[in-house]
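To begin, one chain is listed below as structure tokens, in the form predicted alone.
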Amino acid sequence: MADQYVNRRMVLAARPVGLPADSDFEFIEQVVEPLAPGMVLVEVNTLSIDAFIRTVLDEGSYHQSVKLGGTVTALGVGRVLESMVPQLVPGDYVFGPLGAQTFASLPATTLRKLDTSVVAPSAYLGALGMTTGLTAYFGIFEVGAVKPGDNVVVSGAAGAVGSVAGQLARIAGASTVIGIAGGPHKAAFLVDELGFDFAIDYKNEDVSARLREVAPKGVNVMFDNVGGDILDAVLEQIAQGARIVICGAMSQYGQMQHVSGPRNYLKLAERHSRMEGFAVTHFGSRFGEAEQALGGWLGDGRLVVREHIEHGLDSFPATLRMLFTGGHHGKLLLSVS
């Protein structure tokens, strides 16, 4: 029965200022209550460490804010232990808003049963994940409308979404794929492992000068995960009819009350270009299409997704900070169990 399980959950103790500190969180242990009708008990296996987590720690978040004392939000995969619905049985793997905890009791309607016969459960957080593969898919093919011959720039390119977006731009027919990332090791990762044509190390290179060198005819599509100075540098180099895809703004998270917008936005008018933001949830009716395509490219080797896995629920705050300080390659995950 459920009362044999003790849940260890991480709750928000204080609203972070800047990068979250360990002191902003605390752990609470509670005996898991018996399941009510329609509920499912899941043993949390792996959590997806995503940029949106930082935003929900603030009040007034676009995503629903975590209350003080509330379990910290995180998407994850886990194994069903007990179920009060027939469509999910013990042993099934599921995806859902499991949270930063060891056991999650959730309505069955919030969970999705996973097919693990072809890919590991963690793939549904990375290559086939809503906040990673699906986000990159719709940003590249729908919002950015990448077409053959385009020069495409991806910022935050060594991260989860960026690393997939660059590869999808190549699949879409881009003639040149340029990744912007921090550090020579990340630049090498983009070119040597993922097949980007060029990588710009913003920590050690002049981004504007390098863009003029590697994209002399201008940038047709930018997939932006960073915002700030990087976005401004690319806006200087856009071609006529360019599409700027706003997926995220890593440089601005943690200062959401004082977000700095692009200074060079008038380049959009000068070059008859557009900037468009999106949320992957707007494409919910087409997730199946995207998963099928991504799964095919993953299977035939055209798509490579590296998983960077940290371990232990105690490591959650440090792992979340790692997402913003650049200590990882590819999809950042936390193994809980």
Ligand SMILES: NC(=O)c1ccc[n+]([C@@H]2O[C@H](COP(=O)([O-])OP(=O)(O)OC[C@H]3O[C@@H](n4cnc5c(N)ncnc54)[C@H](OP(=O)(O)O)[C@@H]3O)[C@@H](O)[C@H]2O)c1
Second form
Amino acid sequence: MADQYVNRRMVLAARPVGLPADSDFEFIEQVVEPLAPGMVLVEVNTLSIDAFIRTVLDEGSYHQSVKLGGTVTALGVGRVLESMVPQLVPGDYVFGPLGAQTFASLPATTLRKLDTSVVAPSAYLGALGMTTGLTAYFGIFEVGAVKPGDNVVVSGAAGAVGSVAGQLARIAGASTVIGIAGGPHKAAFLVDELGFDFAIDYKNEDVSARLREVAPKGVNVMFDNVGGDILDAVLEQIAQGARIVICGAMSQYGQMQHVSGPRNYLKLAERHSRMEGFAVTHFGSRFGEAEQALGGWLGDGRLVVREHIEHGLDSFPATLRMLFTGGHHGKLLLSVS
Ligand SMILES: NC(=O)c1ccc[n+]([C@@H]2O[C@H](COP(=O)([O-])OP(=O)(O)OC[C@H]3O[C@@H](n4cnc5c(N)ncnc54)[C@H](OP(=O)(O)O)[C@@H]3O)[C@@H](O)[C@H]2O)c1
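The form predicted together with this ligand is what I need now, so please give it after the form predicted alone.
Every component of the complex follows; first up is the chain already shown.
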């Protein structure tokens, strides 16, 4: 019976200013209601801690904003406990918009059944995840159109999307892959563990000077996750016909009413280059193709995705802050059960 479960959920108590504070959230416990037709009860296993979560805490978000008092949005994987539809049965693992809570009652139409015979459920949030592997795949192969011989720069390179994007650039035939990340540990991670050619530690090095050193002929593709000064530094160094992929802008998400655009955008005109943004959902009809390709590279060891797992729903606010303070390597996940 569904009513034996008590759901603990995290709701938005106040709209954050800058970095989300613990006091912006509240935790509520409620007995799970019996399921209506078409619904499924899922025990939430692991949540994907994504940058878009910060943006939906603001009013007027591109992704649907969370209402005050509403459960905070999050994608996740979990195990079916009860189901009112024949295509999902107890024990199945599913992916969907589970939210920041321990038990999710959702329409079956919002859930995808996972094949966990080859990879762990968490891989559907990381390597094969829409907001990680798939985002990197379409950014590198479609928007950036990386081709053999390109010099590719990735910002936010030691994070989830960035770490995959750099490795995919190599698979696409890039001659030089340069990652920009904060701190010596992340720089070493990029070069020693992920096989980037060069890492620039933007917290301790002059990004413009290092780029001139490691990409003297210019940058052909920039996969940008952070915006701000780092994007400007790379624009100074682009080659003729460069492609700047706007995947995200970590440096701007705490101040969405006052986003700072690139100072150096005229370099695009001088060097016949283009800047193009995308949302992974624009490529929804091709997710199967991307998943198959990523799964193959994961299987043959050409793609490595490190997971950083925090524990407990109550750690959600601190884990979300970690995205902005940079305390993780690779894919940031929160284990809930
Ligand atoms: N277009 C799409 O459809 C799509 C889908 C998913 C994600 N994204 C975007 O992809 C980007 C990365 O997301 P993710 O989930 O993979 O996060 P992540 O890279 O795992 O974590 C974010 C990283 O950004 C860096 N960072 C934070 N604030 C910064 C600042 N002010 N300046 C420079 N670097 C900063 C931190 O690394 P350091 O320690 O190196 O500073 C942090 O590790 C985000 O911009 C996100 O919005 C886009």
